[in-house]
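Coming up is one lone chain in structure tokens, specifically the form predicted alone.
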Amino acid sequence: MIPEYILRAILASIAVSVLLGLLSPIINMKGLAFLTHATFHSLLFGAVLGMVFGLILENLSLVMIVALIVTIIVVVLIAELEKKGFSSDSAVGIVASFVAGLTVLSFGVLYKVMASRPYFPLSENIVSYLTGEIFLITLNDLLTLVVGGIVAFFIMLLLYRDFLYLSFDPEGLESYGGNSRAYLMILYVLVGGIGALIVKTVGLITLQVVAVLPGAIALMMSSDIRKILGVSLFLTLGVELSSVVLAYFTGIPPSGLATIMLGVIYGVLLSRR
């Protein structure tokens, strides 16, 4: 009989896999894997500071809403600094430095704060943010998981074809009445949004790998955007899927494994080039 731990991390690697499978392909095509490794990492600040919050108001679960506010902030922030003028890297420099010292001086309010109020288990908590605890993930964890991206999938779905439009034609999309800065936007806010949902499962670091090396590996292999879906998907769905079975019966940490994975499969594809 299957564990119920190993049933949850399944679960929750499927609806990871389908988030980052179909985000992935967008944010190679549109250049975002900088603004990606900006606005994830702004999802350590806003959980430090909602963990700072959760000891004072004696309510952790405000860790994941206030990373999930923090980092649709960050990424308006960006957003709006692109409509001012600056390019698109200048924007997201700007703003991540200042989130990098935020990060710093939360991470000395939040030592402060747990002086105060011992909370032991907190610290495992900050790490999970950094490498993920899919195999701890908890009935509500996953709840939150599944409604959450049930609603960015179908956000996805109904704008999928508008953001392959801004990704390669925004003035075209313009002329034919589209608003692309709403697009982007939009676009932004579901990076960051997912970003918050899934941290926790799969870690900060190998969040960053695996929402850019499978849409860049699929563009390796194909000009087709169907297929490049495809393979998007389905290598997602396999490296998670994988990276569990093998950390069952290893014990190595699973978002280690799918990120040596997916960055061996690169390897050895640009190798081939």
The other form holds:
Amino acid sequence: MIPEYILRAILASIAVSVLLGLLSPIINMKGLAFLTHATFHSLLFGAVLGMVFGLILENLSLVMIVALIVTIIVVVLIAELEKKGFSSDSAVGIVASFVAGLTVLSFGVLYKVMASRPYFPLSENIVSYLTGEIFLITLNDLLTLVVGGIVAFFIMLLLYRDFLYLSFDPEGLESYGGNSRAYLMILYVLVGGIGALIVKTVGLITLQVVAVLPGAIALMMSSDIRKILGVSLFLTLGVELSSVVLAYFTGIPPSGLATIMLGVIYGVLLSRR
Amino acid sequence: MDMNAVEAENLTVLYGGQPALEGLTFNVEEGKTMLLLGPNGAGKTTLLRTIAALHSEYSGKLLVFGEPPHKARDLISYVPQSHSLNERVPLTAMEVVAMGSIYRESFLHFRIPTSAMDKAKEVLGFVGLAGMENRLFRELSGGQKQRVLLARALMSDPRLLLLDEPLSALDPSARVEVTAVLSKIKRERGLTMIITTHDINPLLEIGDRVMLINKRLIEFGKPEEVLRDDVVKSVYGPLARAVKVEGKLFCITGDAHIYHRREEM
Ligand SMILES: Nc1ncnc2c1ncn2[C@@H]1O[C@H](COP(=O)(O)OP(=O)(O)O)[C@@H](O)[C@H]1O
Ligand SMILES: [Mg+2]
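Please show me the structure of the same protein in the form predicted together with the partner chain, now that we have looked at it in the form predicted alone.
Next comes the full complex, and the chain you just saw is listed first.
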């Protein structure tokens, strides 16, 4: 029999792969790698803050919710700054530096709270946000991931063409009757929301790579949007699943394996160009 | 047909309170083509974007077909400068063209409706790109790209076309190619056009009015009235000039060095 935690890990991988497989080409085409980076760092801030609240209120399920809320506030802030005329990079830069400072501060607070409570469960939780703990996914986590994932998936699918047009020519889109700002906001919230949904399975450190490289690789391999999506989905799925299986046998953290595999594929493709 | 497509009176356009254009008064009659000239940073793009309701920080009067720009949006097609397009997105010519109408027709755009595809084929044919529907936009030549953008602009049957430097970054033969399509649009569809350009010469044939700006209005009128040597020099510097060769007007602005080289030969 396959142990239940492996089944959960496989289901989680499938959900993660479908979401990132679809999102990753957009991140590349729209040039959002820097934004993705900042978003994922705000997830860490949100998680630490959530843990502080979680410990004080003795409800650790707050972690995910707080992380999600903080991240969405951050992406909305970035989008608002862009509306004000800042370039995407400066908007991200300004917000990201605040977030980085706040993260360090919140760690200080977290340690104080932790010290005041000698007994609490899941003490290594914050580390699991950094490295991903796909084998420790609870049924609850999985449920959130799947339900949230389905919502995100359909939003992304329905608006995929709009996101392509938004990336291609935002002013044109606006002048032909589309609402560029709304699409941009939805896209940013999707990046943040999907990040929050999957951060515990993939881990912050590698989320960046898994969210960017499959799309970058797919864009190198094809110019047909359907093929690009296919390659990106297939690649993410293959890498995620094989890393779970490999990790099961070797004991090496799966997200580390996934990242290295993607890095190797990207490197090989680049060098063969 | 005395209606004005665009009417501006004492129009000042600002960015964050700072004026980029000051006190413009002009009008463009329906069906006419206006060429908008001015050095870099003169505010040409700003003026087009304001007319297109893409920028709304302005004071003074600005009417498009008698209404404020945001109310006339459906009558306007704006064609941004092609270098502002992100070609990492592998869209086909058809997909780019379809963008011109689907936002006015339907709420969801996951699939391009058949009616829009048919229309896209028709306008691609009109700009001389029949059969190119499935070619990737980014793999087309500069002239073809510009024609695809013109096709996109025609999708919504607009009455006013705003074109931002449709000829820049094109080689001379592509300029002729695009100018031919512009002249066809004027002839067969009777659209009002405002075209910004650095190289006015290929466009003089279709230009009914010329407006020279440099943050403020310098000259506005018929080409032969505006393009006088002294006016051109005052905007583009001492090397610029307007000349008449065999009854045809030519304007030498940014390319003054070529003129000098010719003399040396
Ligand atoms: N988004 C913006 N924010 C602030 N200033 C701008 C913006 N866009 C243009 N400007 C300024 O407005 C002036 C006119 O620019 P623009 O309309 O692009 O000129 P042109 O198209 O004639 O080269 C320039 O001084 C430019 O710096
Ligand atoms: Mg310009």
